[in-house]
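Single chain ahead, by itself, as structure tokens, in the form predicted alone.
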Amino acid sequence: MTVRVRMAPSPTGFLHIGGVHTFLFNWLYARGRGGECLLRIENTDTSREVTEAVDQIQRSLAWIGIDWDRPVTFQLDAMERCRELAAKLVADGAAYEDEGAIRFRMPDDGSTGWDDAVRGRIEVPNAQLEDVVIVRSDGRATYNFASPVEDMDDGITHVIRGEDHISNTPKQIQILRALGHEPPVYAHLGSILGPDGKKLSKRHGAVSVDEFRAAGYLSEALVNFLALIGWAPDGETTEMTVAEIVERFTLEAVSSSPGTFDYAKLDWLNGRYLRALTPDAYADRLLVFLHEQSIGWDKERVRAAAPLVQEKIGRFEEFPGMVGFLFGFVDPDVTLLDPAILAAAGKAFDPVEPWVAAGIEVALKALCEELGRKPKEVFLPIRVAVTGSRISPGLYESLELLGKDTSLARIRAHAAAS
């Protein structure tokens, strides 16, 4: 049997990271077994549809590395098929008309159960299942009918989805059996919670893929992080390539308990990925990020600055704030400037040639001895004068990259102004 799963987002808003987590588990399961992964847009709720969300969904999945087989399908295109099957169910006595709509007749006795691939055996008393509307009075099929119909027609073997769909599963099983189709394997994943133990939402921080991308996370780091929410290959491994995750992923190792989205852990992991890049690859990825953020800084200067921060930042979003002094004016806190030190620094730097980090270091150390001050006391006002901040890349390297003329102009200007 060829494994075939489907990702079925609703275009009622931009793709949430929780949805990406679910799609990732579908994709991992299919790809690890040579199976297929289909993308279906479940757009039966036209009153809440956001047109641009369809493009955002596909763009987000593609960026994170989740691909799909076959063309994208739209649930509304299956409405005629659903109406035909609903009419058949009415003719068979399994459904009935009710004020222009069609309802499926649920059994009153016994229970509906399935062996959930994550949670084990689940049984739901049939007395708890209401006769669900499967076709509205306007002729549109509802989610609980269109979804299992498409699962049937697409030959879906495994439905891997969030635990919020557990209540839908017995209804869909009953409908599929009435249509003469054996239901697929169901696997219901645990929810993703924020650090405070509540359902992940905007109050916790970024939640859409676009936001994580704009914050400067690497897609492969995000995949690694998401894969380990609710799944653990051995309880110890934290860094894995996508290929390794695909090879090791099993539903048996997925937990039914809620997982926590730990932003601090994601930052740590992303930093690890950034530091593991070669200098050229790091600069290449950084330039792509800056372009996406419409930051048109000189490419060669960006490449020159990249090594100064590769070991210091955890997300590309931090780069502009760290090296912005190289690309524009600075506005330092005058309370941190020491006019005597800055005036002395201007004189000490004047004879330094060539203007390179090694020579700058020698001049600065000599200045500290001349002034009888500790390096941190001397370096701070110089750093603030040239970078506008207490925090920057290495001072020697920053001065070299900024250039002698600009460095001296800032030091002298702030010495006079302070």
Contents of the next structure:
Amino acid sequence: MTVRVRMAPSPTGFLHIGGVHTFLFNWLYARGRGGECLLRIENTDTSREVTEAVDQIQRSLAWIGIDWDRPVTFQLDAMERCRELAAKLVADGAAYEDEGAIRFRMPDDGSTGWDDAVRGRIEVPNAQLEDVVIVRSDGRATYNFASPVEDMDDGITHVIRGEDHISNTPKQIQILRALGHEPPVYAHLGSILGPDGKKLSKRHGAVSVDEFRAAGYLSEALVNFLALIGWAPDGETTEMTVAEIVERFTLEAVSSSPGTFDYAKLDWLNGRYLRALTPDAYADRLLVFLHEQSIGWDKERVRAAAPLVQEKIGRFEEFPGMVGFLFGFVDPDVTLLDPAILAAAGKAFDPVEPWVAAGIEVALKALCEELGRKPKEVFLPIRVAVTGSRISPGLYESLELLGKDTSLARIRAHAAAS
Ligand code: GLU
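Switch from the form predicted alone to the form predicted together with glutamic acid and print that structure.
Let's see the whole complex now, leading with the same chain.
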């Protein structure tokens, strides 16, 4: 039997990272087994006017690197089919009309159970299952009816979804059996919590894919990070390529406990991915990021500045602040400047030719000697005058890249008159 799973987002706006985690697990499962992964938009409870949300879902998934097979489907398109099946269930006595709506008749005795691929056997007493509305009085099928109907019609073999759907599963199993269909395998993933143990939300940090993208995370680092929430190939591995994850992913190794979204770990991992890129690949990815952020800085200069920060930053969003001094004016905090040191630096730099990091370094060290001051004390006012900040890429390289004229102009602008 070919594996076929579905990713079933409700088009409610931005794509939440918890949803992406669920979709990733579906995708990994299918891709590791030569299976298919469908994308179904569950818009029964929203309206047909969800174009923007649907575009955004597809954009976000594409950026992460999650693809899907066959054209995207919309649950609202299954309404006619659902009404027909509901009528059949009524004719069979498995459902009944109630004030214009149609309700499914759940059994009163016994229990409904399934072997959850993540949680093991789950049994729910049927007495707990209410007769769910399957078609509303306005003729629209509900999620709890349309979803299993589509799972049946699409030949879905594995439903991998969040644990918040566990209570729906026995109802959907009953409905499928009444339709004469053997239910798929269900796998309910643990929720993702913030570092404080509460449901992951905006209070904790970024939650939508767009936010992670705008923060300058690499999609492959995010995938690596997400894959290891609630799943582990062993006790140790923290860095894996997508291909390795696809190869090793199994539902048996997925944990039913809630997972923690550890932002610090993501930053650490992203930094490792960034540093592992070749300088060219790093600059390419950085330029894509800047373009997305509508920062139209000179490309060659960005390429030249990239090696100055590659070892220093953990996310691309830190880049503009770090190197902005190379692309525009600076506005240093004058209280951090030391006019006497700056005057001496202006003189010490004047003869440096060619203007390269090594020569600048020699001149600066000689200046410290001459002034009898520690490098820290001498570098700070120069760094602040030139970069506008106490934190910058390496000072020698920064000065070289900025150029002699601009560097000296910035230093002299705050130097004591001699
Ligand atoms: N549309 C549901 C959600 O976004 C998914 C339902 C399902 O996977 O059956 O939570």
